[in-house]
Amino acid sequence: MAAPYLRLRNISKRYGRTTVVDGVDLDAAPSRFVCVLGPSGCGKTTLLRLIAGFETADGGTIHQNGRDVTVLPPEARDYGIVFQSYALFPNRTVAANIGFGLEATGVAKATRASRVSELLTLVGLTEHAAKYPNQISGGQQQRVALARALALSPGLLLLDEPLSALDANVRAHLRTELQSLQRRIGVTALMVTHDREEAFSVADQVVIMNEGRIEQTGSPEDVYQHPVNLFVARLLGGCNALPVDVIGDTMAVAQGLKLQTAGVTINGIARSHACIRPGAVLVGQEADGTPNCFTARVAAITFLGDIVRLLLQPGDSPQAVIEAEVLRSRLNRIPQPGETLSFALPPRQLMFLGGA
């Protein structure tokens, strides 16, 4: 395998006797789309700024590339970076946004010119280039910050919530074109969202972060697959938890609910919540007569378009919610709330996991 491009060791950083980041170690594989994800306060946006060299760590080593550049200066380091508001000139033109940092370095003018030409036609704005910036719209400024940011034809993409500030349409696309733009130019990649479908559709390789400390690390597949803990499970998506009472070989009750596992030997691992996602709950005839089979109240119904999302008290565990999210094609019809019916949890889609 090829050595990190990005490298960082057991880097902290406090304010005061607050610790942001908490000895953080993470490697970011050349040409590869990293993802770091958590919650505001978390500490991300204060991991890009200590790699981009606008705060400096209180420990810890940042490599890129092979070259320690933990206390060098932003100015000395190889990167680009595109901030969540894009800090365009509003007094410059969109050509002169983007070829700003080539002007800056001195870069001949018909050189820059070159540059500027084939930056606006890579991000589909040459016939922008001479308007400013309050007169595109927010989509357009976001492609002008990102063409900015790769004029000097960085090692390294620097993106701070870039799309946080667009709607929904909007971000969906630029997504994509995120995500084409990057695989095509080859550069790695790193960005911070709070956002886990941003994070998911972009993402070859997800950090997950919680107060200040990396808790998993993964392709996006494998964190929503296999989280490593309950705050991994919740934050990547809805996520049934039920404390766990008894826990034995193949076999737990969680909230009175007696379940199967799917065969292996649970016995002595120090899980606290049995935990399914809504989408995995099996409704109705699907799951009359399998394992884990139970009768719950429909407690209430939300309808979202394609998918039904259903709230079930089981009369096994009246304390207990499960949340169940069903296609409509596969409902002969919407129950309705005061409905009793039959749901299941199937025993390979329980995961037993820790945490609070």
Given for the second form:
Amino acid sequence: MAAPYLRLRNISKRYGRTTVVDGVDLDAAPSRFVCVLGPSGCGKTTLLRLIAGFETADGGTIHQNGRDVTVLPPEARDYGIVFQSYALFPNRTVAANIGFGLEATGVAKATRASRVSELLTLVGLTEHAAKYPNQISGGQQQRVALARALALSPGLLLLDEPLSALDANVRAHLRTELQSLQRRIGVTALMVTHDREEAFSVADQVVIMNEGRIEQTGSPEDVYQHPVNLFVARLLGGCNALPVDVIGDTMAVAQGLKLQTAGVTINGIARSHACIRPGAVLVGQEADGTPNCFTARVAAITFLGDIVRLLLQPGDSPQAVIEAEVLRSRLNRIPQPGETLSFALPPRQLMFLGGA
Amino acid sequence: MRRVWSARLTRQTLTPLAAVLLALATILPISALLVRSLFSRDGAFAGFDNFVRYATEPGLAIAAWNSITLSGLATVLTILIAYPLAYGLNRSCMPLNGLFRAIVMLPLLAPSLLPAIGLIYLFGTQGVLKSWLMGEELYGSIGIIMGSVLYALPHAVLILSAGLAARDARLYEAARALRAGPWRQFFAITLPFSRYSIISAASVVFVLVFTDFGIPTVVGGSTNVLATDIYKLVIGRFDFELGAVVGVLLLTPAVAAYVVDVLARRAQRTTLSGKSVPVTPHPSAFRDSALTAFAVLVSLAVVGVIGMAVFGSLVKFWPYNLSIDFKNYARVFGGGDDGRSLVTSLWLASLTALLGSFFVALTGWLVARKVGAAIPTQLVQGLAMLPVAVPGLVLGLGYIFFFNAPANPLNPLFGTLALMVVCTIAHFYTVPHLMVVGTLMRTDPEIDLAARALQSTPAGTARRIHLPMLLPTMIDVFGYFFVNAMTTVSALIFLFTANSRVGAIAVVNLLEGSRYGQAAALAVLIMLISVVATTLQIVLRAFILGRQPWRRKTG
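Can you give me the structure for the form predicted in complex with its partner chain, which would complement the form predicted on its own we have just seen?
Time for the whole complex; same chain goes first.
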């Protein structure tokens, strides 16, 4: 792997007695798209502001492209930023917003104009160049903010929840656009978000943060398939977590259910819960005859369109509740509450995790 | 790298510098006055001896009592008149709404002396309506109260209007759905919700009246109040120590009223949510005609008193020869003065407006956009908020103690127009500072971060982004400084010299010499200049807004 373009070592930030960022190490390879994902208040925005130089770290170092930028003011760093609110200049046209950085750094007028029109083409806003921010749509404003951030050809693009103010359709569309644009320019990008779908769809590398610390780093598939603990598993999707009573190499007992496992390595980490994604639970005929098959009473049904969510109470374990999500097309008919069904927890889909 | 250093310099030095300048113009002179009240003439620490001397000297303490009772009474009367008026202007379908508004605001554009002069022509010894007082004398309590109510009315109407205009229509819809009639709605919703603006208006009016110098000087007769006593003690008896004591007595209730006002405004803000729907009044024959009749009555009183002053300025020889001529106006520009006081006023007002606008834009920007570090920024904000709680007389006297002290290197400023400009800027600082802060706070703070990330210096961001946003407000700020500097008397009465006497003070001097016609003429001229300035302000503001297409939704 190439030397990281952005390298954080042991970065910490405190406000009074609360530690908001706590000893964070992070490497972003050149031209990669890194997503910092975490719940609100986990310190991800503070981390971004530290990289942007809006805050100064209390400890640790930040290197960008080999240069120590830890204590530099924002003006002396090399990045473009897109805010959640876009923070467009309301008194400037779309073109003048994009050209602001060029103007502030004293780029000659002719050079400025050609660079602005290049960026307008890049984000597809040429025909809106003369409009003011309050005269264009939210999605268009977001593109202006992006073009403005790229105007000075920065080495690093920072994105602070850039899509969360948009409605769902526009968001999905812009997500793809953002990713392909980043690929095309080859700029290293770091995006902060609380939306896992957003992180998964654009990122090469996902960084999961909780309470100021990094819990896990990896590719989207990797962190989803192999979460290191319960927090990560739950953050990345629905998750049944059954407290484990007994655990061995090939079998476990969780809330009274005897489970075959695909082999668990016990390397000193407390594996307190048996976990499985609701979509991995097999139901009805598909479950019959497979390992870890039990019968359960259907406690509740939620119809979600193509997917049906079932709340199951296993007969063997009255206190356990299993959530299963099944494609409607895979069911002969939709079961009714109170009915008895068989379900199975495939051993290869079981994760044994510890933590909160 | 040059940009990085310039940005760093701005962030680190500008806010502390502004704090130092503000301190020189506000807290240091006020402290000088507080200190002086505790020292004897020979400079020895005297504890509260001066206060004891004030309380025991016959005839002095009565002024404090007069000030409190008269201001209290004038405040109650002002609110009783202003509330129905503001209600009519904002909550009824009254015809000629704009005209009534303009008339009620008229006293803002004239020195407080002008209504007092009008009262003399109406109810004075030779007044046309003297019989209305039923044998009572205008000079004294009656004159002070009548003049004060007229002078304070526009301030009260403005504050109450703001409270009445910003209400939630959904509350009234809910009340109607619950079958509440109009009176029930008024007592259950309107009145309780305007209680904070009533408290706020009352505290502002009380301080205005309590600390006004012009009205009691002209129509106070032998009724002493603190505002006239401080002048007599300092200028008549050169008793600076007792002057300082009266200054403290003027300052204390003013500060208390200010605290009440701040608390009331804070409470007011929480009663209105962001989702409120504005109230649109529906016509109601009885309510609308009753409120219109009331507005006509009040407008007649305002126009009558001010019109009488204008009439008096045009009359040949009151009350014996009522033919009209411009002799009094000719006298303003002839004789010993040659209109110099008016020219000085224009200089004072223009310089105050220019420099004041500049500094207010600077401190408002430093505070609203948090350019510097937190502590100096809070200091600037605190110092900028201070003057609103300090009566002009107290500030002016503080300026004597501070700038006239032999040890002060700024001593040569004393007696110059420059110091009068500084004092006037300081005196009226708070309102325009808050106007700038309010305007600049309305935009997202992330805009500044975005500009920083694009390598713009604070000065560059201010010029390219903040200034265009601020421009219409700056016109209002300029107008506010200009009109107030034209009409103010209180802070300058201690600072002027023969060469730097402004028009409003010349009016006081003319009245002291019983030259009513000429005084009226000069006061009317001041009012006319203010009217022209305000008209220009309105036109210019509209022009600038027209040139800023980005404020419109479609373009």
